[in-house]
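Form predicted on its own, single chain, as structure tokens, below.
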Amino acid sequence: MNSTPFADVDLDVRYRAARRIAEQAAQQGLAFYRQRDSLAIEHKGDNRQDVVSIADRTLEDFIRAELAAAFPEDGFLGEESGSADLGARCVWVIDPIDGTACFVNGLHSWCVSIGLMVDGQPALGVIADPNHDELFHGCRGRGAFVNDRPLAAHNARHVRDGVMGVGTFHEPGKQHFIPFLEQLLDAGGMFIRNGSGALMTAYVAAGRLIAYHETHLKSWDCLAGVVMVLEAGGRMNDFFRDDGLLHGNPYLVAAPGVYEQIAGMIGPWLDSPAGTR
């Protein structure tokens, strides 16, 4: 076991208390999908894909009940209900349903996510995805899995090897996207989209995919998964720079072989200042 960076910090039981959370709201969100035909469903603003139900905000209060019962001293931040003390050295970000649209439509790409920063670095995260009866979890030096299993990053030397995940979410970044795909297929490469920023990234932490690039992604769509494709040996852009944490950033996760192929197809703008892009 290695050591971890956060040391002085009860890292293990936070571990255990979101694998716990993550698992008994991954279920309650069972229950509403089961039912989801009944749910009310609103939408963000104007844009007709950026969906919320009942459930996103019954599983956002219960994880933050949860965690502010055992953990009163930490802070939050959660895709439905905003922040609160983020000045406290360990912060949860949370995403109560990451993939609402597949979750009201009936697919099964959808999960619950639970990260936890330190110090303003990510420290652990846990993605619960109920239909395939899987968990995944990581925490800093002490490795990643899926249920009982070590997760690793794919062996992957070209965008040819394998799958890539993709994204874009319209503005801001979409002008990039499809420059980027053109690239991509004529290097040989191949993509998926599945809905969820969260499990794609996991499976970029389990070798299922050997990258995920998203043109702008939110840090509870990610967080989680970031520690899981770290400490499985993935690499990642510097994704929290310019207040990344509260506005998101451009993202990619990748095995280590394909890191830098991808970023150049993807250019400068993945890493530039916020305003440049």
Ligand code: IPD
Given for the second form:
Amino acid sequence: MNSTPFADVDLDVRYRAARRIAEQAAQQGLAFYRQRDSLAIEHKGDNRQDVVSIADRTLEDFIRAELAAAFPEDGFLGEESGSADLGARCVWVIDPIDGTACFVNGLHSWCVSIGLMVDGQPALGVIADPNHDELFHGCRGRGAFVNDRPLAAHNARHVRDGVMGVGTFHEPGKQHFIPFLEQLLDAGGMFIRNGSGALMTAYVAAGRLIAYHETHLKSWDCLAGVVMVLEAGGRMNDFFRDDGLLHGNPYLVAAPGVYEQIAGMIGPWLDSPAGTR
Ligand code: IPD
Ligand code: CA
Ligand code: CA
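Show the same protein again, this time as the form predicted together with this ligand rather than the form predicted on its own.
Let us now look at the entire complex, which starts with that chain.
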């Protein structure tokens, strides 16, 4: 009997393809980034902080076309172009540029994120960060790596033992975010926000951050990294409940020794049913 998860799905070929496509998309992103002063920046809806440019759309079109050509039977969910065939066994979940606000402002923390769900479970993920020559990748049952180096979650036992990532959006974030920060600081913890949920998730897998909490995140921001966190021995909250794939949820990934402490600081909001929020 083969105990590898998703044994009857060809994960190897998808894993290889995801790494190739993410690296190629990241190089395209880098070319746009170097000419960012000439990009027209648009705002999504009324939120002046929610930005997008031709770079996001071009990269998503490229990734979507490559995946469709290689795996026509697979479903797709992307931040910029929406979804198709979500009932398929394999569903690709991608964010062409995570950290767009950083990208357009010349800050180096942005990346290309490609994740795969199989039968509703995170199965593989690739995060390409071309500014730092880092390709984070992982596949269930096969480990997680940055380039060729294996990843392992931090051995922290208390929030004092390291730095965690945080993030929020104005609503509904603020009312939950400020009380959480207060508790974290009271306990001697410390935080960063680098503007890319995907990279902060990968950094938890890499043991660079002890945890990452965002008051509400979308699946394309985190799915790829979640696979790496789980393979690296970290923990995640019940993020994919209640249609989390489509609508997102409150989010926590953490080293095992600090997960409960941080979940306690966030409180019931973390795993609250979507209908009660
Ligand atoms: C954003 C980043 C950011 C997080 C936001 C996301 P985008 O994604 O992941 O870190 O705080 O919630 O929307 O817009 O740069 O793709
Ligand atoms: Ca994103
Ligand atoms: Ca994005």
